[in-house]
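In the form predicted on its own, a lone chain appears below as structure tokens.
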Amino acid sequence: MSGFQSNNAVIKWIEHRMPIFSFIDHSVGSGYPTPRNLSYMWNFGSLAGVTLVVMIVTGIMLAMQYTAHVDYAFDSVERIMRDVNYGWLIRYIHMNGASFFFIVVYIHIFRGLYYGSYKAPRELLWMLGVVILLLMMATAFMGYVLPWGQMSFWGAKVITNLFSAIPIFGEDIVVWLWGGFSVDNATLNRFYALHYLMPFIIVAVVVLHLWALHQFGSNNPIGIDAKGPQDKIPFHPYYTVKDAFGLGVFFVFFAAVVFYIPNYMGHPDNYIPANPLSTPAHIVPEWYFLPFYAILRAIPDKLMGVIAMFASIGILFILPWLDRSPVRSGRFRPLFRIFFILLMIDCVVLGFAGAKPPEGLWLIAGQLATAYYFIHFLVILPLLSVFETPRPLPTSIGEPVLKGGGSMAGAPAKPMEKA
């Protein structure tokens, strides 16, 4: 942090006092060095917090304005649509921006899967990973619910029964889940409140998070530790830059989402007053949790299915002491990378089987998709790290990077060509 200089004079008073200048310098700034060679995958970690940062902003211009009573809600909820300035557009921005912040993730963590983030020395960082994506998933329902639609009703009503299935103390977990005997204003008012505060616990996790990247910095593309100064480079101005390209791009599509097709990602059912007496047709989530809802139904036993559901995020912390191959990206693993393209298909079906009636051809789809996905990580990554023979790495980061390609390990190294 002593490498920190200014000229300006306020700055230097404020830095001598509390020398907070210097940590945002060594933390995302030149103080900072950064493996040379980091793709545009690499901007999803900024996004996801910049969408972070605008989801608490909606969110609590929202709150100002919403009415957390079972007969209000869902009629304060048209009231920011039409009477409060702007308040379509704010509710879009929050209603989309939920979307836009799980694809962000879900790119994110593929991405730690492909380039093995997830391995030493970062298994904790990829576990608070982890515990972040849990935090969003348990904010996300409560927020789904808030808006007392139909869907948002009876998703609230599905999902909370679904605690019934625990041995001996299931039925007192859903009563104290719900605040009585039925959903009703107890279970909205305990659900907009833990909506308030969730996505400040998030914010604490994700300062964790970013505490133990620090610890041992970025993995890069060819998944090998920087050697020396000659393989890093600044934070800023080079990647900086990097990720206000991409925030652009993110933006540019985010914006026409929320202008011209906001409503394409929900359910038309929720603009309909929640009825207790009038069950939708087909009761379905929203498609960032369809993927697990499908794990869910699955399983004919319900107790099996809430197990299995959950398992397959709980799989994910234990990842690291899966896939034991000692190279961590998926360049040079050519049979890793097959079957992670299958997995990724494996996610896609998935989706799709979630978003179906579980029965026909969609179940066993489902059923199937669910058996490969743990199959993959507790079969298919132990015997890879065993059986498979991952190409050569580079010897540095700097290398590819300086040359347009690599010596191999235990290749004499080519001399720098002239420019």
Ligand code: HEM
Contents of the next structure:
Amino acid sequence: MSGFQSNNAVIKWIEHRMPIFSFIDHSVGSGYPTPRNLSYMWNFGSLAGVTLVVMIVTGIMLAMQYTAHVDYAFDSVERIMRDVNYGWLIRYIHMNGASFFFIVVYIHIFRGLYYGSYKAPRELLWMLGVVILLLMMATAFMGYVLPWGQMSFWGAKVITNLFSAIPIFGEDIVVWLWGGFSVDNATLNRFYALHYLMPFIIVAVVVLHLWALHQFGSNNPIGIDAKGPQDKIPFHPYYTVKDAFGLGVFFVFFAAVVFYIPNYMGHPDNYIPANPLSTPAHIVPEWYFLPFYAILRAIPDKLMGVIAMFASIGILFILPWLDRSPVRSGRFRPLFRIFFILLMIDCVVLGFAGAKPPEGLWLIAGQLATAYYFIHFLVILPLLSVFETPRPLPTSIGEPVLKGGGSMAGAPAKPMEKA
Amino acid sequence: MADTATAAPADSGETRRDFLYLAAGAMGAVGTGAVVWPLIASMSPSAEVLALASTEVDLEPIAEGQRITVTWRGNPVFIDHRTPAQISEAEGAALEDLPDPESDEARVQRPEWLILIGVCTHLGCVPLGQKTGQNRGEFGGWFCPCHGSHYDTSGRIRKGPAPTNLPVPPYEFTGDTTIVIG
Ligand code: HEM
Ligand code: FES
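With the form predicted on its own done, generate the form predicted in complex with this ligand in the same format.
Everything in the complex follows now, all chains and molecules, and the chain you saw is the first one.
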């Protein structure tokens, strides 16, 4: 590994006492060897990281203006929108940032699903990712309650009531969560405190996630391990620049939504102040929760519905042990590829089913899609690992490019000395 | 290190140090619990929430067949002045058809007045049916639009994901036409 070198006296002074510069160099610098063949699918991790920072910065600015009290919360958000300098911008970034955070993370997850990034030796890395997903969901849910609109209130009520499905203690747990006998001021206050706290817990788990990542480095589109230095290039400048370019493209989309259709992904009912006595005719969660909402409603039993909903994420924890195929990348798994596409379609169907009232054809579609979701993980993947014949794997990452006609343009002038 | 500690009597397998570990560990666990408990308990409803006064309702102006909503402890309470037809329908339902069997008599103090906490026992929405023209579901009581629960004219669950009947709050007739809820 190329050791970190500097001639700057200040850097050397600090480095000697606390080797932070070599730490950065080994984490995201020229001292971090990275597979040379990463596609744009590998941009979404860094995008998620940047989005998390954007959420924390805009969130702290909002917190300076927001009032967590049932009588003032809605008005304080309206004041942010109308009177606070650039308040509309900060809020729209935060509000749509949550949606983009989920878009990025869902792509990141499906990337992992397709390329088998959850397989050994990256199981723990994958599981930490699932923990981050759960924390994100909790954070976004509690954030959505803060503006205290109709959807805020009823979303909070329905979701906290999920816990009443727990046998025996359920009702008591819900009263404890609420700090009262319904969603009220005590609930809003604690949600605000937790909404402020949880992003920082996410930061901590992201650090663990990256720690686990750097133990073996990134997986790659063909899913085989690097065989030597010719298979890797330094993270900096090759992937720093690629990540930066991807970030620019991401910001174009993000800005387009923030400036032109800021309420497109939201629900108009949340601009109606919360009314504890009247449920909106049709409550829907934010779009990123719809597939899970569909699973919840697919099962006509309260407890089983709740269990199925949590199991749909919980199953991801054991995924590395359900898919036993030794081949990581879907590129070399002809049958897996088909089922992977079916799973993506299945999730989209679940999303639509979650958005519609649970009756008629959509209820049935939601039920079939729920069944298929679990069948995919519990039946299809284990069977595929036994019955599928994978296509032959290349012998190395570099082979497909290096063998056929000279070096790739822009390939490292100086390959990493040691992988 | 261990050999510097005072040994326990030679015949017992345990050392004095084992005992100290155990005692210190137990003390630590009890101490942690004693500190964590107030933190958890602080999230439960506070005294002023628990003390929220009971609600008094004058039933006089409620005409037969009319339903009104009042608030008690932050939740809607449905007051239904039932018609004889609704009462006989509620009393006539066969208990074995009910997911949560309960006779209508057990749910009312006076048959014409049905008092319910208007919170769907599925996930807490307020069922429709209080206002004229709203969907009252297949059993003429209330219909929860959130996930499709149907309640009958006694507020009992008949169809849909809700597991139990709409609860009856504690209440008392303080006069011929006044009740106090809570
Ligand atoms: C993981 C990162 C975060 C996510 C996913 C997230 C999500 C959300 C969501 C969905 C809303 C509702 C937006 C709306 O409809 O108005 C919201 C509101 C809010 N968030 Fe966050 N948030 C995050 C981080 C933070 C942080 C770190 C803070 C404070 C330090 C914060 C403070 C606020 C405040 C004050 C509001 C209420 C104002 C408003 O509704 O616009 N958030 N958040
Ligand atoms: S909350 Fe009433 S049916 Fe789900």
